[in-house]
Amino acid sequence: MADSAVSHGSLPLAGRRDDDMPGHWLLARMGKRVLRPGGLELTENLLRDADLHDADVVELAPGLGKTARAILDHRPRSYIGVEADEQAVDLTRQAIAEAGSVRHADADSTGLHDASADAVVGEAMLTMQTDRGKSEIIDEAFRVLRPGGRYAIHELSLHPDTLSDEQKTEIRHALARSIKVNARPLTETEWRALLEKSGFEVERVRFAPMALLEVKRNIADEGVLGTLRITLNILRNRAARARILQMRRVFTTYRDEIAAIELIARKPA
């Protein structure tokens, strides 16, 4: 993660070694494209669930490019990305060509105009914020949507509601050694009232299995040959494949814990 409170994360640099990238982007170098932590399933979701034919969408931190593509296909109006790093820059601009725009901005200053979006898309980016960073990120996409608009997250989140605070942080450090980011995901309850501090009225919730290292999930988001080509990449590389097996037990120990989570947010008209 890059040391702005921010930014999305970093790309994986040709120097970058593979025993001290953040995890998203160690599983991007192994070939993974669908990184989002409930998958294709609960991404296909969220994006039903914005109403965005026909809508001006903003969708901040796009990374590979892959959701940008899925909102493209929902025939919006038209679709800005907004990310942190060039280098996600370069490969959003790709995956979308000449159906959209992609600025190079910090999703809590995307310098757009004030009440410009009818939808704001935000998948697995807030989660690796402090406290302060999301709701200055929520802020943003608050001032950016039209009366009405709505603000559509993927993100991770903790169950039950009734955590303790040191169960929390316990998961939260495990999480943050195993994928070498300071992710702090929230309980429902807490996502909720983050949102509503920014004045967000919270309209449909779901959750889906945090299985993203799982044989399932990885064929269903990847297709059988995309599952082989990333698990022949991970038997090769020693120091990626040890990375990612710590990974899959701390996901695997707190399997109870740990959930994707979508919400959908409304502006009041």
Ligand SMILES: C[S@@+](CC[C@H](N)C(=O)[O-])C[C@H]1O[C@@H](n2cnc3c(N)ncnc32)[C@H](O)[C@@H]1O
The other form holds:
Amino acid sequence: MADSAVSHGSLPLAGRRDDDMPGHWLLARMGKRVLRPGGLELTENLLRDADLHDADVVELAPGLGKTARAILDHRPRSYIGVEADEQAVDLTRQAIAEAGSVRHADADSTGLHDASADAVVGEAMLTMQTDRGKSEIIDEAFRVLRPGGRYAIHELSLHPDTLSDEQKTEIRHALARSIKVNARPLTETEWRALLEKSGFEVERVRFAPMALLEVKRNIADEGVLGTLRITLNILRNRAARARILQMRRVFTTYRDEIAAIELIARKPA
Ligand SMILES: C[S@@+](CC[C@H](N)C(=O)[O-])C[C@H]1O[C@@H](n2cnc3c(N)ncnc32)[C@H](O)[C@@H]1O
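For comparison with the form predicted on its own, please write out the form predicted together with the ligand.
The next block holds the full complex; its first chain is the one shown before.
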């Protein structure tokens, strides 16, 4: 799908006001297409580490369908997306055309068969769930994976592991206030513990800076023209500009404590 094919009208929450919109959909409305904290580079590492060639792949929460396309470049045996937002389902269907299918369902109850996938991929979707919601989705990924299958996630993490509960709460509140999503990033130890509680063995962890709103990252993710288009859209829209500057302030204030994390977890054979 050409990015220009995504009109504002077809984006999720198209009728919602800019000052009240979840941060990721606000950025999408401004033209941003890479909506995950570690950017395309961490996605590329994640997909390589997940070993997708000839695999049956399930993607949880494909959003605009950008990673779906990248997954297809790895020549999986099959692709199924599972997305809770109806408009995002349509966008991912457009993105993959006949190369797979997309279900409108919650990631914690995909309706897929037990042990039917070799890899489950999810980006920027677990962080926004409650602790219980995270566990329900991880349990579901475990259920649909075959023994030896990989669960590959790209999420937000907190550093260092020794942050106090008060510091974690302060960061989570600041994030939630600015992006208007109840973001609950975890430390590496907490992510590992959650995956292990569902039965996974964590095989690989990588980090990348949380640079979603940095110019250099945007040029890498969206290209020079894409970055210019996004910048012009933000400059033209006062409410969106105020929101995005506020988000950027929070990301900058906590730049030493927030990072993108990749984890590859295996269902024991
Ligand atoms: C920040 S966007 C990330 C989209 C995409 N994974 C990416 O990295 O570009 C979050 C996506 O998660 C989807 N989502 C959130 N909770 C979900 C759930 N419980 N089940 C399925 N999709 C969910 C939202 O509809 C949205 O498309």
